[in-house]
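Single chain ahead, written as structure tokens, the form predicted on its own.
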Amino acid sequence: MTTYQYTDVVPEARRPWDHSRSTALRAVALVVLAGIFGSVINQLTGLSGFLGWYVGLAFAVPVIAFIGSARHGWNMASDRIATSLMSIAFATVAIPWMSIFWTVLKNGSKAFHSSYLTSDMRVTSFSDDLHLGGLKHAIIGSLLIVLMAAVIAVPLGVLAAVYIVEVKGRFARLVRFLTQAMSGVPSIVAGLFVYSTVIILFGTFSAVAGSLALAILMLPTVARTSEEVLKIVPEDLRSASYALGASQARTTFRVVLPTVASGLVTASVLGVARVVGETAPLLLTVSYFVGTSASITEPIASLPVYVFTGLTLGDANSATRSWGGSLVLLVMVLVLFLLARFASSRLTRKR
């Protein structure tokens, strides 16, 4: 007769996808093992500095890697060798990205005063020194304008969209070659259309001149990014909504389109993303004024021109004006990600 005997203790759960300890000292050893390996190649060839160091290391990872799991077999030998080409490949691209925010940083932060922020350049020249006046006036600009941009843009884009996807039309072929066509126009040849038309009719440079100029740029990023927003949108969706007697725009309106309003939201700040810092445009339809201005059909300062203005001068303080501006740029980008993340959370939520 068998019997059984019965415990209290509950077995813990195994967690196979966690790194042990081991893996993370094994994995620690690699990194330094390739490093000194790498430093090896750098004094014996033609290469130097960091750049240097690092082809070595990422030529010394992978061989180091199947050296030390070769006698485990192939498989854990091949995962290795995978793992350890991934993580090259995720640091080769993380280290341009970290290298331009670091030396923005680096030569932008030496413009920053108390009222760098909140001043302009209405008595001040960029050669003038480096705690006297300040950018207040080319982020108003810069917010305006492309404020102005996507409201022109952000619309048209969606219905765009909606006319591919939803509508189906005689013209959505066209409308969707239209878009694409426009996606690889140049900047500079955006500027000089709105200059020929707008700027030539009305006589004089504007913050609307420049808007437009930036919702042609904008406008084929929003609508292509909204029609891939909207062809995730299951078909059985619009299906239950046409069977519960919802007509077509009903069910785009009140369906399809706040399902996706989070990609929405994505497509929109890709666009605004596209055009923030364009400089071209700006310099043939808005051109540039030292004064903090919100008139929307004169003359107004944005970031790109203020960042272009001061690296034309040649000297050292303008130089680091310009490099300031570029840091504000970078930074005016990162709050608005960050709010969009924000909405898209907001609105994932409320589905």
Second form
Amino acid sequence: MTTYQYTDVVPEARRPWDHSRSTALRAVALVVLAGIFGSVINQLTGLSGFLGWYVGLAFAVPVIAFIGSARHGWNMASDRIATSLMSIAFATVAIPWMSIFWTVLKNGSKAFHSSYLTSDMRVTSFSDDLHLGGLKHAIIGSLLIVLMAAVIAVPLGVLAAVYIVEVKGRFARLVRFLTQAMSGVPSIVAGLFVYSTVIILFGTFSAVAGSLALAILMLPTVARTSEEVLKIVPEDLRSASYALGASQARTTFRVVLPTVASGLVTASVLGVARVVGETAPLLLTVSYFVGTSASITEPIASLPVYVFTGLTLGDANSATRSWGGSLVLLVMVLVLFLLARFASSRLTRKR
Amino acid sequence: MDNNINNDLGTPEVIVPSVTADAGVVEDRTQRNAGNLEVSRRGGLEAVGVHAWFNKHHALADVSLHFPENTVTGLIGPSGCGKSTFLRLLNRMHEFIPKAAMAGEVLFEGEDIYAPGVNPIEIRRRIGMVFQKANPFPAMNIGENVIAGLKLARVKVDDKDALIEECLTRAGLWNEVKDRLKAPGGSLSGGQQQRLCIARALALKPDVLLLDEPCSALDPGSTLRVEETIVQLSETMTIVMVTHNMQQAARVSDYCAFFLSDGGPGRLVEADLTTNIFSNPSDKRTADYVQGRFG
Ligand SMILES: Nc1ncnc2c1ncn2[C@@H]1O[C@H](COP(=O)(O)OP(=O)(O)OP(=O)(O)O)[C@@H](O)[C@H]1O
Ligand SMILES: [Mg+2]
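Based on the form predicted on its own presented above, generate the structure block for the form predicted together with its partner chain.
So here's everything in the complex, that chain up top.
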């Protein structure tokens, strides 16, 4: 019988499964080779410019991936080809996205000046010099309208999902059908609906009316996403809670919803992202105001309507202001998204 | 519902605690209960002619079994014979399975828990349960998991920390987690999670505790600690425990019930004092099973 001999030497901690460096090197080599191939194609065929080069590259990538990995056998080769196709697909989708972002950034940044974010259009008109005026009013208005819409739509959407998944009530199928149908409502119809009810009833455009219109558009997104999120909660968890003598309400609000808190935050963010750029319903319900205001019962400014207004005027300065508004809108969505992520990670870490 | 039940095993025996039991602890316990059968029957838990269905699948047939107050009963039998199903019927967890159905009565303190007007939430609070698969709450930390039952049931606790320590100690987990009570419940190992779930059930101080293979993921040391806890708890609690470990059943339980399914629904074959089941069972299949000849 042998006794195990311990050594005091602690070996260096390694990650033998981590091939990221060689993978990265291989990817760079692949892209460089494919890039050269793309240039050759450009020279030999009628394809030209960036897109012509990209088409050549896109065709070359899987071919080169196959040639490079064929000696490792078919398993490895098919894996590499699939990976390269996936990467090409991703890059192809990313091109229009980056193009949009770049265009907005390039044109929108021209509108920026030191007080662009801190002044409004009360004493400035769109065609005035670009170092005058700003869009503080539109930022405040947009935030106000969208947050009010979220306050209405997020609880309703989550509760609808709870009704469908947790309560499994008698009308669950009907509710699910209606939310599905609602997601097909064109935004201008939502605007018209609020116009023909709220606006006509109260006789004035208002931020609140805009929030109602946006809430109608947001609700189905929040409800459907929350439903999917709730469905992945394992049945075991509910059983555990019920076996401890918890009611269904306590189980839902203390066990199920906290477990999927981050998923519900994502659902809300998707809802906000869905409506933040909506223009038509706001034109019909909120209208536009040139000054800074936080009065929810009156017309106020919003970024989409600010952008729209600038574009309808037709002159260069107004158009540049529209680009600036678009840039701010994009950044605002990004910031809201990051804030929500941060909040949900804080939420889950605290527990 | 398809209700034509042909019970070809005859009416299963209902245990009558016998004073003629063998020596040892079991005898003491039995005598304690045998003296006043009626009283203990009112206090204990009793299944009368219980059946269970999953949709059209008849999973459990005609089980009548009495769990006298403050005793440990072991449920044994091969996999799939309906032990877990029976256990879930005893605290109204069966009804959460869509299209599940049942027949018969479960008497708790003399009252049928399936009678109209009975509040199932109250039943589940007083008849606690530890599941076969550990299921701690991932959104709560270890300490919160232990007192989750009280929180969920809106029961006030005076000294949370003391209760957490007591329950974790009884479940044999305290020493391993006392420095990380704030860590999430899902960060524990499989066996630790199992003990956490035992601690969570203990915190509610139920009258009856249903344990579904509570030691299936535990090492011998932790198993021993949990077994000691079970024996200790049975001073004040009625305990029903499913186990695949014959030694454990022999060590811990006062009574044993053997379930078997011959392809059809699971049935109770025999229920008796544990000593009788292991030394002198009246059914040959029981003898075969406890001696490891099949199943
Ligand atoms: N949720 C369910 N839906 C449908 N059938 C089920 C369900 N749960 C159990 N069954 C069936 O009921 C029968 C008894 O299952 P049960 O879980 O009670 O067995 P068991 O005795 O606890 O087995 P094990 O020792 O493996 O845990 C099995 O045939 C099983 O397939
Ligand atoms: Mg089981």
